[in-house]
Every structure is written in structure tokens, then in C-alpha cells.
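Presented below, as C-alpha cells, is a lone chain in the form predicted on its own.
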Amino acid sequence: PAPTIEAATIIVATGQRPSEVVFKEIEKGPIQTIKVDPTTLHTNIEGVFAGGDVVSGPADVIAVITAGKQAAISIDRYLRGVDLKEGRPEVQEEVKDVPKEGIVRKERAVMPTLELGKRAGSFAEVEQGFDQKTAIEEAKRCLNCGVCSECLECLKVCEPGAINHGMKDEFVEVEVGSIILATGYDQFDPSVITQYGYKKYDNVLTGLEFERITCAGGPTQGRIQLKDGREPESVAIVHCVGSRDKNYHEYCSRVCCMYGLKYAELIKEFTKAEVYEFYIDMRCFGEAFEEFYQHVSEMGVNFIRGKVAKITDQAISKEERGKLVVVAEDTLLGRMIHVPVDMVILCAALQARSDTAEVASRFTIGQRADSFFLETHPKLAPVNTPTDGVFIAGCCA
């Protein structure tokens, strides 16, 4: 037999459901709540509005009062023949389907709590909170669905007043005298060169990832550090990753040498690390570029002319233990060398965007053999295209 429990008070909490409404033709949702326009609370029946729990399901009193106020505004506008939505903020849509492709499920961290014996007669917090490391790992579980929380803080700091939270996607047609295509580039994915260990070793980064680290608004507030938070004692910068290579792209990306030198200068300026630049040959062709190259050389950066064969964590000597080992050919010495470092920065190639062919077809312009847009003449008309009024600029050309 079922046990009998004596109680002074019994609370019945068996759930709720919307009561039957007089309008049988009113549209309802999967849980039988009434469907309404989220801004006006207008139902599918002309002149009928709804709000509160019968629309949202169980909610707090404040939400119900808010719904009543919004419904009253709509009814007043309806009776006066005024547009129901004009001047009213649009309700932010909830994300219904967050992409989970490639996401590895990770269990939630367990919140540390105060011991039972210390809770009696105490007002101390029971939940102790995460330490910094656990908090960071827990934050990484976020699927980053990109939903605005509508805190509206951005409106307060945007001096030009350029933010409109009620804006919707729309197609517009604009007549112009000319069109400039500056569609940019895609970065070559270094992970296809498996011997370089990108995405295998924590401290093998692309140039863009290192750029983000050095940014004051980045994940480390501009501090150059390893994955475990330590400052690197040695850094290798590898040029021409995916460019000037018959296996991937034979062309020179033209920017890697200079941003590799910039990274070397930043590392020498803000850390005590030893820096090694592995290059095929330095192409510092712009104004004052050669002088900058000389400046970085005088800072004590080590330049090694040769192609990197592989990056590994397999140590063959005492000084290589716990390090990333860059195995490369030094063409000036005429032999293979092993350089142990804490961090490796890969200067990855610039390649044409994946949608370049579609854009070229839309604007009736050509493409070179390397898929970038084709100019009319590389010297006499470097930004012109065969289509009058259409010009190309930046990395897409």
C-alpha cells in the first residue's frame, strides 16, 4: 500500500493549460497557447487581441502586466484607425535552431559549494563560484548563437547614433556612377600542411590569431602569452606558409614579409623572447620597408634563410624538452637545423575568396589563373576592369 504522510498544509501544483476560448477558429501553437503578433498582440482574427499566460504560457506578473499594456495600446490604435506597429520597437526574435555542426559536447562544470557543516547558522554563500581557469573553460561551452540581449549599452556609447535595433533585413536598389569591388581575401588554412602542427599544438598560431592576441581588446588584453598564460621565451615566425609553394599557391602573397617583421618587433618590444624568422627571401619592396627590415635586424632578431620542414614536440635533446621544435634547412649554412621555441606564428598565404567566381560573373569581369580578379593592365590600368564603371581594389585584385 502507498505510504500515508500527515501534513498541516497541502499545495496542489498539477500544472495549467489554457482554458477553452470562445473563438474556436483562433490560431494556437503546439502547446495550445494563442498565436499573436509579438509587437501588437493581434491574433489571426481581425480585431481580437490576446496577452498574458494564454499567449506566453506561465510567466511572472510583470510580464503579464506588460502584455496588458501593449494590448491596450494596440486596441486604442485599432479603434482610431492608426497603424498598429508604427513607432513601436520590434520584439527580438529568439534563436530557434543554433548550428551545432563540428561542436564537441562538453559537460558542465560542477559549481563548488560550502561544506554542509559550515552552513548551519551562517549567512555565507553556499555556491563558492568558479576559479579563473574553470570559468574560462565553462565560457568556452557557449555556442555563441549571437543573440542580442537588448541591454542597449551600445546606443549609449555610439556618438553618431548609427545603431538601430529595429532595423530589418531588406533589399535596396541604388543607382551609382561606379562600383568599386574590394571583397578582400580568404586566409589559407595551414592545417592542410599537417607537418606544421596547426590545430594540433596549442601554441602554433596563424598571423591573424597572433594579431588578435596583440590587440588591446583581444583575449589577453594585448599581452603576448602562451596558452597556459606564460610569457614565451622564444618565438619562431614562419614565412610563405601555403604561398610560393607548387603544392598550394605558387604566387607571393606580398604582405607576409612585412607583417612577419612587425610581429618580430612587437615581440622584442614587449617580451624578452628570442625571435627567429624563417624565410625563403625577404621581399621588402615598399617605401621605407627595407629600412624597417634593417631596424628589426638591429633589434637582435635571428633571420634563418630556408624552408621549414616540420614542427614537432618530439625532443631529441635536453634543451628541446617541453618545447616546439622547428626543423628547417638553413641554406646559408648548408645543413638541417633544429630550433626549440615556445610559440610558432605561421604567415599563411592570402587566397581568392570562395565566392570570387560568382562575383566575377555578376559584374562581367575576368579572373587570373590564381583566381583573383583580373585588371585591364597591371601597370597602365591596375584598378580598371573590362566593364566600364567597375573597378577593383585591395587584396581581391
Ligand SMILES: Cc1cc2nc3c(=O)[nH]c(=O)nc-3n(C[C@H](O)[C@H](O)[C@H](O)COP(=O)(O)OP(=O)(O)OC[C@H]3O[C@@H](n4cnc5c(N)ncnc54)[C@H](O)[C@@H]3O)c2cc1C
Second form
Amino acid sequence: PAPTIEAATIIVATGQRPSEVVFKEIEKGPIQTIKVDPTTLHTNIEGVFAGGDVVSGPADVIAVITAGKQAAISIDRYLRGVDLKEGRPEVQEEVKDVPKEGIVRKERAVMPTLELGKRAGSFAEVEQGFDQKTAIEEAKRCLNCGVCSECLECLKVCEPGAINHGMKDEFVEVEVGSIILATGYDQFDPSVITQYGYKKYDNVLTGLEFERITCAGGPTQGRIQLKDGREPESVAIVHCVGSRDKNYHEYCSRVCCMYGLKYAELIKEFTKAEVYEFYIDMRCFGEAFEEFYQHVSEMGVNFIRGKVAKITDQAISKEERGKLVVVAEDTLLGRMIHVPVDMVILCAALQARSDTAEVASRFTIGQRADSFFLETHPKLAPVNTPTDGVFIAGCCA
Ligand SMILES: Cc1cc2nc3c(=O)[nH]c(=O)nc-3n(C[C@H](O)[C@H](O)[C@H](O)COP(=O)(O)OP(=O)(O)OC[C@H]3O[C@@H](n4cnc5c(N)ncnc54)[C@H](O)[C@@H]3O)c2cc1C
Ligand code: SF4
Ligand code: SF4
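Having seen the form predicted on its own, please provide the structure of the form predicted together with the named molecule.
Zooming out: every chain and molecule, the one shown earlier first.
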């Protein structure tokens, strides 16, 4: 027989489920909760709405108040004959699979708590909270699944009213006379050249990352600075990273010599930093490019002809301590050199987009050996393709 337990108070906590006998005509789910449209809370019966625990299963008061509010909006629209869904944000979808590539598992930080002896007779918080360093470390554990939480704060700050949370992906068919493919490029990932320390050292950046730093709308409002906020005293710009290299891409990417010079000019103009450009040879072929090269040289930029062998934080002299050291062969001096700097900008190669083959086959055009789109003739028809009406332009060609 079951044991008999004597008790002064009995708390019934037996769980809840919707009654199976009421609302028989309303469509229900497997655990008898009512099925509704997640945005409008409309049931399968015209003019009947439902919300709260009877829909979601046991939840909390806030969720139920939200459901009441949403149902009220729907009922108001229903009575006025207005579309129930228009302009209302779709209910947020749960993330099914968060990409975990490259994520290192980190244990949760232990929350410091008040000693047991100090808790009695006190309203002091038992959970003491993290210090700033631990809080930042905890925040870094976030997987950034990127799901919008529908807080709608962005609507308040976007003055032109360009954000529409009700917008859906749609396919549109447009009839056109010709198509210009200008799909651009992918940036070569310099972390595959492990000796350059990209992603290992905070202040080794790609050209595009530096571009963001110099942008007034970027993370530093255009101020050229290191990860710790200091202004760099010295910067190295490394050319041909992944370009003109038998191990990666043999071709010249054609834009990086010039943007490397642009960065040198910007750094000279806005900081007091010493600038070093490590190049194989300067390719300044466009109109006024050579003159710009001359202008930057006259600003006092150091041009070092030679391929960089490695970038390291291992100091072998007092000047190198706390710096990134660029180790390169200076082919004009004919010897290896060590240049200590605070920041390194890698001029990463431009490579064909990863979807080039798919796009090429969709438009029945070809690809060159280096994977970019193939033109009909490099001189006579450089933007034409074998498919009439389909043209190629920009970096993708
Ligand atoms: C770090 C860096 C700095 C630079 N600085 C300068 C500079 O100061 N001055 C200068 O003149 N040039 C500069 N350049 C070069 C310049 O950025 C490129 O020449 C230019 O962006 C190329 O333009 P594009 O239209 O060919 O390609 P992109 O600018 O790459 O544009 C391609 C667009 O097509 C879209 N797209 C791709 N596939 C599809 C598809 N299947 N369907 C629909 N859309 C698609 C992409 O999302 C992208 O928006 C720099 C380049 C780099 C890497
Ligand atoms: S600010 Fe806008 S995009 Fe970001 S979570 Fe809130 S509603 Fe979503
Ligand atoms: S850095 Fe200059 S030489 Fe090197 S790939 Fe870029 S454009 Fe060509």
C-alpha cells in the first residue's frame, strides 16, 4: 500500500492542461493546446481568437499580457474589416541550428555569491554580479545567432523610416533587355598564411577592416587606433597577400598597390605614425596613379622592396618588445630586416566569389583559369560574354 505522510500544509502542484471537453470545434494540438495563427492569434473558427496558456502551454504573466494585447489588435482590425496581418512583425522564428564553426567552447563563469553567514537579516543581493572583465568574457560566449528580438528600437532611431519588420523575402520577375553581371569578388582569407598572424594578433588587419576604421561611420568614427584605443606609432602595410604567390593566386589583384598608398597617406595625415610599405613592385598603372605614388613618397613613407616572411610578437631586442615585428627580406639591401610596428595592414588578394561557377552556369557564360568570369575577347570585347545581352563589369570580370 502507498505510504501515508502526515503534513501541516499541502501545496497542489500537479500541472495544468487544457480541458478536453470545452471548445470542441476549435482545432487543437497534440497536448490539447489551441492552434492559432502565431501573428494574429486567430483560431480555425472565423472571428475567434485565443491566447495565453491555453495556446502556449504553461508560460508566464508577461507572455499572457502580450497575447491579450495582440489579440485585441486583431479583434479591432477584424471588426473594422482591416487586414489582420499587414505591417505586423512576423512571429520570431526559433533558430534551429546556430553555426558553431570556429567557436571554442568556454565554461560559464561562476557567479560570486554572498557568504551564508551574511545573508540572514540582510537585504543584500545574494548573487553579487560579475566584475567588468568577467561580464565581458561572459558576453563573448554569446553565439551571435543574430535573431532579431523584435524590440523595435531600430524603428525609433531610423529617421528616414527605412526599416520594415513586416517585409518578407519574395521572388520578382523583371523583363529586361540586357543583364550586366557586376558581382564583385571575395576577399582572400589571410589567416591561411599562418605566419602572418591574422586573427592571432589583434592589430593585424585586412585592408577592408582598416577601411572600416577610417570610415566616419565605422567603429572608431574614423579615428585610426589600435585595439586598445591607443594611436599607433608605426604601421606596416604588406602588399600582395595571397596575390602573385604560387601557393595561392598567381595573378596581381590590381587594386591593392593603390589602396595601400591611400592608407599610407591617411595614416600620415591623421596620425604621427611611421609608415612602412612592403612591396614586391609598385603597380600604379592608372591615370595620375604614378603622381600619387610620388606624392606619398614625399610624405616620408618608407618603401621596403621585399616579401614579408612573417609577423610575430616574439621580440629579440628592446625596441621590439610589445610590438609586432615584421620580418622581411629587403631585396634592395640584400638582407633580412626586422621592423617593429604597432599595426599591420594586409593587402589581401581579391578572388573570384565562391558562387562564381553557379552564376556562370545560370547565365551560360564561362570562367577563366583563375575562376573569374570569362570575357569574349580581352581587348576587342572585354565586357561581352558568349550569351547575347549578358555583360560583365567590375571586379568579377
Ligand atoms: C580594401 C580595399 C580598398 C579599396 N579602396 C579603393 C579606393 O579607395 N578607391 C577605389 O576606387 N577603389 C578601391 N578599391 C577597389 C574597389 O573596391 C573595387 O574596384 C570595386 O568595389 C569593385 O566594384 P564591383 O562592382 O566590381 O564589385 P563589388 O564592390 O564587390 O560589388 C559587387 C556587388 O554585387 C553583389 N552580388 C554578388 N553576387 C550577387 C548575385 N548573385 N546577385 C546579386 N548581387 C550580387 C555583392 O553583394 C556586391 O554588393 C578597394 C578595394 C579594397 C579591397
Ligand atoms: S534593434 Fe531592430 S533589428 Fe535589432 S533586435 Fe531590435 S528590432 Fe531587431
Ligand atoms: S599589392 Fe600591388 S602588385 Fe600586389 S597584387 Fe596588389 S596591385 Fe598587384
